[in-house]
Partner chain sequence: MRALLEATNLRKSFGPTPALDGAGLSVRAGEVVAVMGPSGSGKSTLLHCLAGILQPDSGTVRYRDAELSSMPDAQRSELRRTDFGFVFQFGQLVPELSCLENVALPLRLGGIKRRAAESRAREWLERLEVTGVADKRPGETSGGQGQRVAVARALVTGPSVVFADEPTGALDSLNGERVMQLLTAAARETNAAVVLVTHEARVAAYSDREVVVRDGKSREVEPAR
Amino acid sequence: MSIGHTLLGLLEKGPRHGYDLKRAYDERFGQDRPLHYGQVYTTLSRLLRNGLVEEAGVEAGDGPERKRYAITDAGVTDVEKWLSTPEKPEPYLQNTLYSKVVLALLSGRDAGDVLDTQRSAHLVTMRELTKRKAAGDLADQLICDHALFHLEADLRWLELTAARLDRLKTEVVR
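Structure of the chain above on its own, please, the form predicted on its own.
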């Protein structure tokens, strides 16, 4: 995810300071990976330098002064361009799991064990996501569905590969 574009999108509702942006980001997008404050301020500095945000005042507080940031017209244009650009579909052609299966076959180890171990890990994660989905709001349900669909595709691949292990072994171990 582009943190810069996400912060710009959050600024479209109005000026905010870094602390508010971090909190808004974490509430909407950072359940599993909240932003570090340093990441927020480094990103805001870059956006400011690139003319995508501007300072919109300073608030005095108990601690250091807090700068408020506002999105510029160039920032709005940048967000619009980012939103209208499709994400590149990732075909996963250089897959670590495939490498492990092939290396297990090449070394005389049981590649079926590699697949079984991975299947078990996937199922544990899928159960956790299913529980999270059941307890979550709509946004969390959609995020969990996305992850679950990818894991289901992985499980299909694991089953297909397990069914083809003998054939793969003859092709790999020549």
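No experiment lies behind these values; they were computed from the predicted model shown. Residue numbers count along the first chain shown, from 1. Definition used throughout: the rigid core is the maximal C-alpha set that superposes within 1.5 Å between two forms. What changes on going to the form predicted together with its partner chain:
Remark: with the core as the superposition reference, the CA shift of V40 between the two forms stays below 2 Å. A displacement of less than 2 angstroms separates the C-alpha positions of N50 between the two forms, with the rigid core held in common.
Superposed on the core, the two forms differ at D154: its CA moves 2 Å or more between the two forms.
Can you switch from the form predicted on its own and show the form predicted together with its partner chain instead?
Below: the lone chain, stripped of partners and molecules.
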């Protein structure tokens, strides 16, 4: 995910301090990986350099946190362009889960056991997400659902594979 574009998107609502930006980002997108403080400022200075944001006034005092940033027209155009460009569908081929499961199944372990263990683990995460979703606001729900659907997709694939391997095994044995 492009941090720059995300920050730009957050600025579209109105000028903000760098510190505010980090908080807003963490709240909505950073559940798993909060931004480093420095990361925000390097990104902002890159955006400033490219003319996508501008300084919208400095409050009394010293230090970068006193600066307010606003998005420029070029910045708005850039966000729009980013949003309207589809993400490249990524096949999860490098996913470790995939490799583990395929290896386990191919090495003759019981597909059901692998499935059960993995489902159990997945469900623990999914329960947490579900709980967080119940407590959170709309943005929380969107994020949690995104994660939930992906996790569910993992499980479904796993179930399907397990079922197929079971069938395959009986066919081979016969």
